[in-house]
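Take a look at this single chain in structure tokens; it is the form predicted alone.
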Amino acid sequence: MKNKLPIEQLSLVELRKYRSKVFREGRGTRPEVVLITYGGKKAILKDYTQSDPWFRRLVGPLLAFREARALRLLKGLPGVPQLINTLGRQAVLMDYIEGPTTKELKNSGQVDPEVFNRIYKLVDEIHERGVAHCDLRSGGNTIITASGQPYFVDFVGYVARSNWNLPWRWVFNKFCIADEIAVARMKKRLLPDQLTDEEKKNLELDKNHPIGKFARFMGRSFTRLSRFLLTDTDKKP
């Protein structure tokens, strides 16, 4: 079609017609995550309208808003998917990044040691923009492209820096340390023989890092409470 609309002008209903792969089915507290292939372009649609009814009404809009806001704060930064559009209050369309996640990489033979220098550089760059990812411990949130460029995805749990609230800036700095520790954990799994003294020190710090422990506790508690109150608990998301 000559007058085919650009992908950013398609509605959610129209976009769903161009699903070419389902990465995650939407149910419980999880959004549907699908690959959209349209007009020679590939994009990821994260869609909370497919979550359980009460969750999608009460929590889905907040999570979609947070994801979009984080991507806007990081707009133009290599290593972060670019936001294409928001669809209503419950869905986000962003660039598709092709490549394995660090969770899918099994051993050091699959990883160029230089990749970790790039990952640390990307961590520094998102922190400079005022964003701490807060979930890099999950190996599914770091993708390595064929060219060796790392990408961070899934910014729902991010924390933003405050320019005026000094106590919160202190908290933000602790979350930045937690991001760096998460990268050291990643490297320990894939390249254990190449850990630096500083990384070993960070891994020791990880055992008693109060902010990290608190964040993980709150994240797990929020997820369990949301599943109990807002989803069909017979399902296992």
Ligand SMILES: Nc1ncnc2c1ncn2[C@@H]1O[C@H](COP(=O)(O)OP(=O)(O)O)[C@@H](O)[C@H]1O
Contents of the next structure:
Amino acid sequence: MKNKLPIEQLSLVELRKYRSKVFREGRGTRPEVVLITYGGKKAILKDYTQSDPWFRRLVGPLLAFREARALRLLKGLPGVPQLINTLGRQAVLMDYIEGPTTKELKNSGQVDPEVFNRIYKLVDEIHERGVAHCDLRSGGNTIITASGQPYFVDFVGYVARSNWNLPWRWVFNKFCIADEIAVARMKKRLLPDQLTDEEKKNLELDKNHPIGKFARFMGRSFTRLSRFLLTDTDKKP
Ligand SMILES: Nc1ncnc2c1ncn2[C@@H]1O[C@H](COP(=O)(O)OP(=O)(O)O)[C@@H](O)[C@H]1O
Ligand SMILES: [Mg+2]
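Switching from the form predicted alone: structure of the form predicted in complex with the ligand?
Every component of the complex follows; first up is the chain already shown.
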């Protein structure tokens, strides 16, 4: 058999030849997210070189850097894909996690209640490592494997804890609460009968939570502004 290079030694151009499934097409402010199947290994390539030219030049490197940094902070944690490599300044290669995202799961009956205990445990573990995910409201960012292990992906919007900056620590704690509320929302959709009183209280909080509202407003404004300024294709809000 031909001696192949290990996957981590392939260049971006070579890697892209082994795309076997597209999760997200790269355009506008979106990275290309594809499955790479190479030498018996499966990996996910998140690649901003396929976004619109200005966006990929100005914002792509920052987003790829953030994704890689979060994965490094969470290295070795079961429930987070391992970073394999970064490719240039605009692309990240990570382990492929097989399974449906919570968005793909039916509204109820498909998820074992134990899975939610594991999701909350994972939320605690990433917070202990100093990372708040901040985008768990999006059902595409939680994958449940066949054995019922949850995985979080898409760490680009994460917030890191600061040990010395007390006001920032306060903000970080609020984002941690927002992650927990996001899980309660997930559970409301997938296991509505099993919501605890605390989760119901969290969902009530969610309606008026100022930090959550502020974070969503900032996220939307940033996306709209960068689409308007840096892309040709995504002018629609
Ligand atoms: N490590 C991974 N393993 C398996 N699927 C993944 C992985 N990372 C991303 N995906 C899939 O690709 C989709 C888009 O990736 P994501 O990182 O969420 O990008 P976006 O910023 O476009 O939301 C996810 O919803 C998920 O279905
Ligand atoms: Mg996502």
